[in-house]
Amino acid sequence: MAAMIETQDLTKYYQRGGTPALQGVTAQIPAGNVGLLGENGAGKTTFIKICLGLLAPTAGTARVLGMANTERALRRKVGYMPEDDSLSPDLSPMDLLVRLGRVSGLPFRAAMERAHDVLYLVGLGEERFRPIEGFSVGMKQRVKLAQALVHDPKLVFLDEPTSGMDPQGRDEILQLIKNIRERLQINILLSTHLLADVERTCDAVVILREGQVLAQGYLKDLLAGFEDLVYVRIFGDLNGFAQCLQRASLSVSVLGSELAIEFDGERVYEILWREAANQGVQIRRIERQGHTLEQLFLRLHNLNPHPSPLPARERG
């Protein structure tokens, strides 16, 4: 199956000779719900402006669809909901979306059919007609939403859609986005710092960290390609008996107050609570788990503490 989005090598200069906001950024992206995960600042609002042709990289190059990201074309089959508030006050849901329809093609009529289908799908039927200045944080995520799905896209793409949303807010913004892949076979890229709404939500995955690319593809494969975890506290010195352990040929990663140790056999437990006695150490929780994606993102940064940077390039 082709990629939904190919990058090649895109790198992104804001300033000459300052950070770059992406580097050498080389993805395949399938179809379907991917999660673009980083941490507030990696490069992911970048990443998505220059799929959609706002942004000029200052090198390499992006496909969306097949198509080269500056091609006109490629308007009418994409949709976004951007992070920031970019609505009109004065205007209601209906204004709102049969206009953007129009804009983007739709005979008046058609836009009518499609702005109420598309505002029902998102739960704001019943709010339709009332301006948006009187709207709360979620109705106006929903309003959002529903202006990047009017025109029928192919692919969406969503940047931080549950921002400054309540649980029950956050917890209905995501059921939507799973009915829109189910329902309508709208493939989706969401952009978000929260790796909750990653799992919940998505297929796949491209973790972004200053720039770079730390891991792609199928949560599934990541999360298989590593050995299942033994978490286990401790009273006493967590980093001294990290290091410890290490010596006695386990592979151990430090994370928050927990130490997790790659399970490889029972010769685990077996150093764990032999290296205990000689360290005069209290191990308070032993637990073995699979791998979940918060598991994952935190090993591949302790593995990948400080991605280099490329040399500083002109802006483009």
Contents of the next structure:
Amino acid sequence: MAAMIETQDLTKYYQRGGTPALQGVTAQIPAGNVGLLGENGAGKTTFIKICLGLLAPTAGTARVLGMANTERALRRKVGYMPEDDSLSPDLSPMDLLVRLGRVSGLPFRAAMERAHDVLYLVGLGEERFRPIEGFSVGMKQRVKLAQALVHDPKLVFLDEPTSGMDPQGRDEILQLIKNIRERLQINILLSTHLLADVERTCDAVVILREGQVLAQGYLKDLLAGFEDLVYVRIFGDLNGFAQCLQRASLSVSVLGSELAIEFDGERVYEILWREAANQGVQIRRIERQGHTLEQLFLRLHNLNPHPSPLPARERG
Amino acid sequence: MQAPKGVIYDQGYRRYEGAYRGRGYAIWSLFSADFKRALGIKKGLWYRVFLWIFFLIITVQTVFVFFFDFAAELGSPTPATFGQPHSFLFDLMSVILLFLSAMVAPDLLSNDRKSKALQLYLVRPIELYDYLLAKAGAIFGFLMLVALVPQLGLFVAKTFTSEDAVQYIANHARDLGALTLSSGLYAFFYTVFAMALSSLTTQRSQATGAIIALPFFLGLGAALLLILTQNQYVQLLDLDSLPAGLKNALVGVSYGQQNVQITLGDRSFSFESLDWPIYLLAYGAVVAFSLSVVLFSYAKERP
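Can I have the other form now, the form predicted together with its partner chain, not the form predicted on its own?
Whole complex next, starting from this chain.
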């Protein structure tokens, strides 16, 4: 499948001699819902702005939907939901979307029709004529999402779409994002530091850290190389029990008030119960979980104090 | 059971199958939207109140000039300093044009930068220059309208009150060109000046204050320097004198005498108008500097 976004050695310095925001980022981002994951300051917004032509890279190239990032025709095919507020407070969503739709090239009538449709799609149908200054954070996020969709783009860049939202609002926005891909077949690049958002909505992920790519690929491939974890909560000496299990050749980590044991077969349970009986420890809870993106993310950070590309499979 | 009838008209969000217009259409759409905003359409109550107050003042000025000129034609004694009525009306209106530019330019420019809305435009298929051109066009169009319509109204009023309307038009048809050009000179000057100051700040109130205050203090300084030095060229510091000097060359002076003499106590000072090429040079210099300020302050928005 052709890559939606291709970058080659993308580098960006904001100040000569300073820390690079991006360094040598080479990525092939497939079509679909893709997460751009990283801590604050990892370079996510810089990456997006270079792809959109809002920033010039110091070195390297970027191609989006088969076109150079600086081509004007590309900007008709992409939408951008920025992290900043970016909304004119005295305009209504309807006025804003018609204006931006027309600037994108939509004839007036089409811009009006699509503005109505998109605002209903994002759940602002009843508020579309109210000035934006009176909107809540969640409503403003929806307006930003709507303006990114009004001109029917093929690819939408969403920068922290759930920023500042309450749990219910976040849930609704994430569902909306999933619907945009599934119903409307619009590709999405979701930039966020929230792992759960990516896990819930995305099929693939690019993980950035300090301006470099830590990992990239489909989630199922990235997580396939890691074993499940068995979480155990006990009543007793947690650290002592962990050492016993380690002596019995289990791979154990202490996570707060729980133990996380890598599952490599049913013998894990046999050893667990045997050692619990020997040590007089009460097992209160056992739960086996598939490897989550959070665990992948933390593991990549722990294994890569100086980030470099990591193969998807860790075990042979 | 009957088959359901009817047609679904609202199908919700659909993919767009039509054609996209070009860059020229995008600039035009941005211009027309901002031109409507300048006229107060869908703006707040206070914006429209101030706008109509200014329109009322200009209307009163136009009526005043017409009746003053009409009275002079009937033979009533008038101050010797009163001269060409259209020129006089420009002199009265110039302050209003300054205030209107101070109202409109920050609203169209500073707001977008303050709210960081500019990036929403630059991810569309237009360039930064297109955006600035549309904004300038909207401000210029608005000020041009405000400057020209009263002049045309005065022209029409004088036509209908003349002894022979047809003859009046025949004799003064060329004046319409001079009025249009003079209105354009004023509108363009205040457009670029107001854009320059608006581009320096994201705070609308700061830009408005600067646009009003700077010409005032420069004019005051010019007058003081003129009195102190008697160097006529310092009057070029009075920004309003630049379009006024060109207007005088096109339309005629609004004063009966080219030069004005003022007596303060036992001292007298004379203020002489300069030749129009000097005003043109100064006008061009201010416009070029203002445009440079706009382009420089927006330079960081360009990739």
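In this text, rigid core is short for the largest set of C-alphas that superpose within 1.5 Å between two forms. Residue numbers count along the first chain shown, from 1. Since we're looking at a predicted model, the values are computed, not measured.
Once the rigid core is used as the reference frame, the Cα position of residue 233 differs between these two forms by 2 Å or more. Shown in the overlay between these two forms, fitted on the rigid core, is a CA shift at residue 70 smaller than 2 Å.
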